[in-house]
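Encoded as structure tokens, the following chain is the form predicted alone, with no partner shown.
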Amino acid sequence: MIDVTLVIKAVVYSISIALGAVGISIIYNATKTFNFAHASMVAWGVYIIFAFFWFTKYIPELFLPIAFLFSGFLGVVTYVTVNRRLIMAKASDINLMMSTLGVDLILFAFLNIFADYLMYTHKIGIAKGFVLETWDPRIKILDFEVRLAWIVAPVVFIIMFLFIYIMFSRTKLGIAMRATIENPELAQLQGINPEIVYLFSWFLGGGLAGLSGGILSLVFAGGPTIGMETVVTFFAGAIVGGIETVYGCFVGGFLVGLSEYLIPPILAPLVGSWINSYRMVIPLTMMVLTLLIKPSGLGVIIERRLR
């Protein structure tokens, strides 16, 4: 039998991992950049929830903002410094993605000084390996005691959903973002500033990317490799969701996100705890089968539904 608190802990785990395949999606549907700074993006909202809770000691929730708006900052910087520029020079695809790798590369070398930083100008020993999960507040509901991240998560996650449907379908900023990513020439000629819905998809990516990272801090240990250790979950989700259909990237990270968590500790009592080791296989295989199967993902049946 399952524990409860390992499937609760695994849908906090897998709506983060939703989250920041909606961000992964959603930049690449406007720049068609496959954006592998995702990481770093993510490992800086996990270090701001961090930051803010170590030096006011204020619940890790209450931070998720900041690190919304931060990761944010640094999807604009990334799009206006390095990004803008290669479009604007017709650059290819893939040069497009190998330079979020430069960039995730020079994000996680600041990040790794700002740990340092922490460490011995703050002296917080743990500022490279902490366990945000053990200050998360614990609220009585009736008889039953559970973490306040439990909470959180599902509203954060119904949130974002509902907001990103309403500015896709209701705002004049989604409109004129739907249709710079389906034909950027004609929306133009229809008066739509390309830029603008450029910088904004940065913004609104990188922030998901944060956002999600500081979710994810309060169920998966802390340090500055955690972007590294989960990119291909976050990858994985958007490529089963459909990584062009941004409401499919819902679905696709949270079972991606699911299956990860939780089909190693249902197959060690019967194969042995080796398993556990091969945690990240379980992505990997989702992601080739839908390659292989249905390379739309499952967004398309989704669209379908939600129009």
The other form holds:
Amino acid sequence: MIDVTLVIKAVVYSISIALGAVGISIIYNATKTFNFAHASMVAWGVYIIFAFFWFTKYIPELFLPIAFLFSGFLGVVTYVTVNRRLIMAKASDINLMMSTLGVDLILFAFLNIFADYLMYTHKIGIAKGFVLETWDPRIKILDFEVRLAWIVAPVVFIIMFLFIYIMFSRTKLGIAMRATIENPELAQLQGINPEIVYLFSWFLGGGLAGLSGGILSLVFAGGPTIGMETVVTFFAGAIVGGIETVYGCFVGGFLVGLSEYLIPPILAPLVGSWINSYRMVIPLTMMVLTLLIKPSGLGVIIERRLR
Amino acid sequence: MIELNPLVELIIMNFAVGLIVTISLNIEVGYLRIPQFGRLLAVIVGAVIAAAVPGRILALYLGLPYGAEYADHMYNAKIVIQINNFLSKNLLLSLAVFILTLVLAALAGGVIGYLCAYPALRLKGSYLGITLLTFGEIVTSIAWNYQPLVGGTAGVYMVNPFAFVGSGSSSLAALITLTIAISIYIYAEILARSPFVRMLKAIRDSEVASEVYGKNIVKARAQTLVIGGAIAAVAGALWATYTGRMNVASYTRLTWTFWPWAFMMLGGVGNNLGILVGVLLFTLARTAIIQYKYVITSVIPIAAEWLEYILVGLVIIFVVMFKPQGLMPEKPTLTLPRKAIEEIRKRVEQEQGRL
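The structure above corresponds to the form predicted alone; please give the structure of the form predicted together with its partner chain next.
Every component of the complex follows; first up is the chain already shown.
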């Protein structure tokens, strides 16, 4: 029998994975860049929440918008300094990927410097390994004790889903983005400035990474390497969902997150507790299987059904 | 036996192993544009083989426990000390063990490369890169958690095939690794001039055209992956043997996949000499940072470790943005000069006339 708390935590975790996967997908679709810097953007989201929480002592959830904006800013900086020039030079997708890897290493270094700064200058002993969950306020609803993150995370998820849905289907910017993704030359002929589209997708993609990091910090132990450890799961979410379909990534993120969190505890009584150590293998295997069987991911199937 | 300065020894070792891994990467990326983001996979398989197999064979030979107990951290140190004591009196057996380790690692790396040929056939570009990276992560995760293999989180001690020289054994290991690196470099240079690599370059430049001329692309890709995997696995085995201890945590995608990529891109994709220069520059820069750590920290108040990351990151970005060909761009392999061809023709004609 699985614990209800475990299921809820799995859902919060999956929300984080899904939002991050959508971020990867948006950047990939708009600029054909597979964003390795996602790892550090997620980790920066975690640290923004931690630092603001530590210095203000308000509830951590309040700072989710700041995490979004900060990582969005990192995305914009990445685009303006590195990605823009490469796209104009029509670099190959491997070169685009490598350049974001360079960005990732630099962001990772600065994150560690920031963590060192918190630890040694501000004497925060836990700056390199903290569990924000302990400070997450508990609320009593009926007879259940509920953590605030369990309510905030789904609300954030629904808001982001609606925002992305409305933006892509109702606003001029979203439609311009879709047009640019479909065919950049034709979109330019129609007077759409691709630069704005690229800039905005980097902002949104980076912001979603920060937001997912913020939510992740409420269920996971935080530290400077949190991004590196989870980034492959984000990739898995994006690829299982189908990186070319934004909505597929919502589904893919959930599928990967839930199976990673829930399959080991379900199987443990049957096969033994050793399976708990192999948690990371589950999303990775799902991803490899998707790539080998249907590289376009689940999203394509979903989209076909919707039509 | 000579004992090198520890710093010199570290530079030699980092350079040699870096060179081997980067050459193996270059064979796949430079000649065939396979986005090999899973270099770690072959390296870690090589290291695991080196840690798990020779020690067990010797333990079996000496009548020590060789099963799951071998990797248990309670017994492992004792078993390995006994094996090393035995090896230190046995020069020929030590060398045989060392060569066997490398051969087994190369074989395993080759098998890994062959298995990677299937996804390499189906996927392209960044999709393939991510798949290969994931393979590496899966194997690392299993090696980290499956205790009976190489001790899991506790790690295992390595059999030291250079124990016979006594105190300078790590210097000898470094020098032998350097020798192997140089021979692999020479092999790569010979390979680069062979018809095989010419075919690979043709496939890289135009798959359709080379297929029209009857080249078997599937086979060529599998062969390239096998060669690359085997060489990378040798690097993993050499590094594990040198460090004397197999600890899966020290095999990360950062050090064994991304840094070789950076070395390769700095030096020049597809150019062996460029790669040698790239690896040398990076090794020296990294060692300088480690060596002058305290000086750096006194000037700028950050840990020098992160400076290394910033350096590597900046190099990757600058190379990709401003010099995608690297410091030494790949040169087209020229055909023989007219004179040489004439001479060959004459010689052939003479031989035919004689017949």
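Computed from a prediction, not measured in an experiment: that's the story for all the values here. C-alpha atoms forming the largest set that superposes within 1.5 Å between two forms make up the rigid core. Positions refer to the first chain, counted from 1.
Core-superposed C-alpha of T56 shifting 2 Å or more between the two forms: No, shifts by less than 2 Å.
Threshold 2 Å Cα movement between the two forms at V281, rigid core reference: For V281, whose C-alpha is compared between the two forms after core superposition, the shift is less than 2 Å.
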